[in-house]
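Single chain ahead, by itself, as structure tokens, in the form predicted on its own.
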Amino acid sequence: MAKPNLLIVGAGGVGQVTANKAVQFREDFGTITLTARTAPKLERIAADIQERWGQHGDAALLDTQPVNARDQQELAALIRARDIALVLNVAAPYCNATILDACIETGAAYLDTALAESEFTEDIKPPWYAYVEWPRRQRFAERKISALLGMGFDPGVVNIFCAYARKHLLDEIASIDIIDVNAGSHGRYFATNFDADVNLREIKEDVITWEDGAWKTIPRHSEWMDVSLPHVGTHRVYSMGHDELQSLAVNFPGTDRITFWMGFGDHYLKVFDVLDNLGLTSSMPVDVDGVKVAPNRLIKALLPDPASLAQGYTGKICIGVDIRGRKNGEPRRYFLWSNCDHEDNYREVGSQAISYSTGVPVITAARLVAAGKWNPQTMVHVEELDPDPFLAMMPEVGIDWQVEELPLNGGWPYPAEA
């Protein structure tokens, strides 16, 4: 079997992290391509993944080529000239349609980490996989192709964690709660730690929920929990729609309630709130002296670049799933979760844990492709997919995970420990 050529698109922290991985386990590939719009930018990752991972005379182990993701004939024209098998979508979900369409042109499979959405828009209605993605699905099964969608963290090894509860510990699942701690400081006084217009958007709206089987929106912030989590402590968590609800509603039938859950702390909040109150959190163009902008991006081109975070970060970040359910008719509870350390994975990698938990699943499935052990020929949400070569290789690619049955009432991870 040959071993499919690698296309990695997106040179954020993400794809960062996913070059790195990528040239790390070089033997399951054959080339491996970086692409981005911007060359510098990708030369400084080359030279710095060469640094780390070559020795003295070896040839380039990461090749590189500029690219505007969102012209899908640009793209396709460098699938075709490298002639790669695998393309790896780490790039702004901005990109993702005309990702797919190149895939879809060229014939080469499919992997990307988020949901597509549309810039200067907001509070879409739900599912959101209807609008790009899932229209393209009959294309990808008449061609056979297969296409990997939410393979990151959360979404992703959330979604693979269902699919795992699912298959080995419980029957029937009554609820699902993700939950995403980030117990790190970066030491700036105010940063996002992916893209800052999509995440200033995913806090400013409305919060669409699962609940009782059906969709249901909530004002930002308005639900909320303190839990306690292992190796990053006690934090208080609040209800906000996530890409991973959008799927595992359709995919979890009988499922009463799916909900997601990040931390933040007061200061991030209150600092947030002044930008919202200001109106700079708006994805929707104003005018300036004639000039149509969005202020959420100006408040970006501000903010420090997520990848310039890595550098003294400290702390540890825990994301996990707490699942209910019943098993031989008797209820039970359990926790799947895995943590990631920021000065770890800046030794390793050059990236804070944000990014690395991204990108690490990313090349676990890539590898998983590669051996011909995820072949789905279709469009699918990774938790269609059989859980367990998945969790079996990723603490070799670099995160370990852990389950562990909780008490049904009260008790760790939540409510929060006296």
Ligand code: NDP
Second form
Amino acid sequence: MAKPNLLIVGAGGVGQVTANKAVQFREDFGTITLTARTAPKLERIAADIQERWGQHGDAALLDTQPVNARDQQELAALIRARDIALVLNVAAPYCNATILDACIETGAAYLDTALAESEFTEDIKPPWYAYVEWPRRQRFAERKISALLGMGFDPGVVNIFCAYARKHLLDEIASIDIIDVNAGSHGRYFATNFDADVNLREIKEDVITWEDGAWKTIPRHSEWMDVSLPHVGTHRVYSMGHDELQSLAVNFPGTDRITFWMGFGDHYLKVFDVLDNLGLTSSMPVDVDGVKVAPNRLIKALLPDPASLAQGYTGKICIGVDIRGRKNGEPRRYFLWSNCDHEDNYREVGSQAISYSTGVPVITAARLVAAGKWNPQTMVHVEELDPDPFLAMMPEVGIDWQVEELPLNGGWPYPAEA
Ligand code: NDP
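For comparison with the form predicted on its own, kindly provide the form predicted together with the named molecule.
The next block holds the full complex; its first chain is the one shown before.
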């Protein structure tokens, strides 16, 4: 079988990790091309990768070509010109619709890490996949093209943890609680770890969560708990709406509760509240001397580029799933998780751990697609695929994972590190 030529769309924090990992595992792929709109970003990443992974005198390890991914024709032309078989969408999620359409047009397989977003809209009703992704599923199925939705860490690996628990640990699943703690410190006054307008939007909106078999909306930051997780210690996490709930609610029918929790420090929430009270987190454009400006776009332009946080970032992240249910009629509870370390990730690929924990799963999945081990030939959420080959391969690509049975009761008894 010919090795697939890869196109990586997006050259931010996640794009940089994805490109590094693609080059590290280049034996599995044909050509590797990185694209985004801004040529100097692409050239900087390509030069860094050449130095990191190449030998003196090697041909270029990474091709680059600027493209506007929101222009379907321009993107489809690049896919054809380079005979691309697999497109890895790690660009801003405003690009999802045109990248999906370019894949349908050209027959290239598709993978992304985030739900499509539309600018200048707020408080979208669930299920969020019903607007851009699911309406295209039929066309992927008809043309037997694979599309893997939500293949970062969360969404992504956490969905695969759920699939693993269903396959190996539990006969019935009662609840899924996904928990994401970044105990790192980047030393900046205020910054987001990925695309600022997407990140601020998910923190700003009311929380849509799955309870008693139905969507429930609660005010943002109104539910929290203190958790003690491996290698990151004790943190307060807040219930939030998140991509993976939208597909897990469909693919894990009968589960009473599916929730997502993210850790925030007091300083972060205080600054966020000021921005929000001033109207600066809004996606809705306002008139500034005759020019329409979305306030969150202005904030994004002013905040540090997420990729620039990597140098000097210290500490670890822990992302996992607390999953409860029954096995052979007996109640059981498991925690499946991974840690990443900002400093280790920076040393390896020049990136912080949030980007790293997204790019590693992307390339793990790309290797499985390249090897024909994952070949759904339609649009799927990653929890619909066999979790075993993925979890067997992810440590080799760069992230280890663990599973441990926990006591049934008592909140969060996971012992904090001594
Ligand atoms: P960044 O904002 O750092 O990068 C976004 C990239 O998209 C930039 O390189 C930008 O480059 C490119 N881009 C934007 N618009 C276009 C366009 N029209 N055409 C081509 N390229 C475009 O974000 P991150 O790298 O931090 O995140 C990337 C994606 O990963 C996001 O969708 C984010 O939500 C997702 N993510 C998923 C996670 C998960 O666990 N599932 C975790 C973290 C992130 P340029 O401006 O030069 O075009």
